[in-house]
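There is one chain below, alone, in structure tokens, taken in the form predicted alone.
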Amino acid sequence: MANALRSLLGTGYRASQRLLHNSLGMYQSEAQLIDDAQRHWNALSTQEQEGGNAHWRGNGVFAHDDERWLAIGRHNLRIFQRLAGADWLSQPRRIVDWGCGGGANAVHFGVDAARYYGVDITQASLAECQRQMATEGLRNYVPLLFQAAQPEHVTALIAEPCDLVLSTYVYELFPSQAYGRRVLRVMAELLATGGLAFVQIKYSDLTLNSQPYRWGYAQNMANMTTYRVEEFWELAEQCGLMPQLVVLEPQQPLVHDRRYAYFLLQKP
């Protein structure tokens, strides 16, 4: 009973905080949020936090459930194949995994890739992704490190046009919608003509808790940035990526979360 009461009080306090920040516009600056994001994820490198939030195998919700870790990448792959076609990845492709984390996507999407670029803001995740790729006998992995404040620098790290840029469970962690726009533009620049982007976002349904948080990065990171579905569709168009299809996932049991949208975008 006591635990339930504490949980209820905590939920009420967080909701009150949320309402206050939204009503008064008490948001942190873009620069502060970017700095907080970089500091938070750098803690992986100093072992101050576990890698569960970066989807490391054997960490967090995957600590005692290896099948669950494998399932999350398979799930993303199935949605991509549903949108792009089951045979699209059968040809050798140059793939960019934006926010590769611990390699949950890489071990599935990278099997037949000509090159698989893992892009991340923390060296620890790049190394963990490489370890998982090596475990699967894959030698096509290229780790690329950039600083959160400079996503545009990635275009200088990849010298060839790519066929696919994918990003899942990452856009919600971005400091702001404006930052997401910057990354979409980089994706468009990285892609060859006709190339695809497969991007998952957390969508807003206009309820209070589904709005972008824009404060308290470490405690709110899983809801830091959200978009309405039509809002992200139009944003992609503005950034030079034409939306083809979208799949909505109101509930996601593998990560105990909700309101995900998977977009298939194409560079015309």
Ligand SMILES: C[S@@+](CC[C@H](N)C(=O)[O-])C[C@H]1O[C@@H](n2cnc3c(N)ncnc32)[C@H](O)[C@@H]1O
Given for the second form:
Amino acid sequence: MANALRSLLGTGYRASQRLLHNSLGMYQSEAQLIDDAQRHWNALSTQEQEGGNAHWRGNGVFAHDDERWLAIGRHNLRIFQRLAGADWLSQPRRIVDWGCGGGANAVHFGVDAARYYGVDITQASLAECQRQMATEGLRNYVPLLFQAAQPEHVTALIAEPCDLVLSTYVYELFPSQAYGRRVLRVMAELLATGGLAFVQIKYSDLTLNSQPYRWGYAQNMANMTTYRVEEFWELAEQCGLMPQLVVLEPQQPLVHDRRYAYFLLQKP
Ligand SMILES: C[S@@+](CC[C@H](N)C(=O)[O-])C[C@H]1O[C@@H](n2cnc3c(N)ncnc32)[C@H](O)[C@@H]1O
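Requested next: the structure of the form predicted in complex with the ligand (the form predicted alone having been shown above).
Let's see the whole complex now, leading with the same chain.
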């Protein structure tokens, strides 16, 4: 009873805090948000934070649930195959995994890849992804570290046009919508003509709770950046990636979260 009351009061407090920030426009600067994001994820490398937040196998919510860790990547793969075709990955593709984390996608998407570029802002996640790929006997993995402030730097790190850029459970962690636009532009630049981007976002609806935050990165990280579905569709177009199909997941039981949208985009 006491716990339920505390949780109710907590929810009420967070909602009023949010309302206050939104109505008074109490937002943090882009530079501050990017800085806070980098600092937050750096904690993975200094072991202040469990890898569970970054979807590491055997950590956090996956500590006693290996099936769940495997299921996340398989689920993403199934959606990709529904959108792009069941055998699209059977050829040796050059793949970029933006925010690869602990390799939950890499071990599924990377099986037949010619090269699998894991791109992340923390060395610890890149190393963990490498470990998982090695466990699967995959030697096509190329880890690429960049600083959150400079996503454009990734274009200088990859010397060949790629066939697929994918990103799941990362867009909502971006510091802002404007930052997400920068990353879409980079994705377009990384792709060969006709190449695909498979991008998952958290979408906003009309509720206050689903709007992007633009303040308090560490406590609001999991819902930091959201877009309306049609807004992201148009944004992708503006960034040179033509939307092909979208799948919505109002509820996501594997991560106990809501409002995910997967977009298949193509560089014309
Ligand atoms: C929740 S994990 C997701 C991992 C993986 N994509 C998956 O679906 O399991 C988030 C990862 O994104 C990384 N990340 C956070 N901000 C990023 C950014 N701006 N660019 C690239 N990666 C970022 C974190 O370091 C972390 O490894």
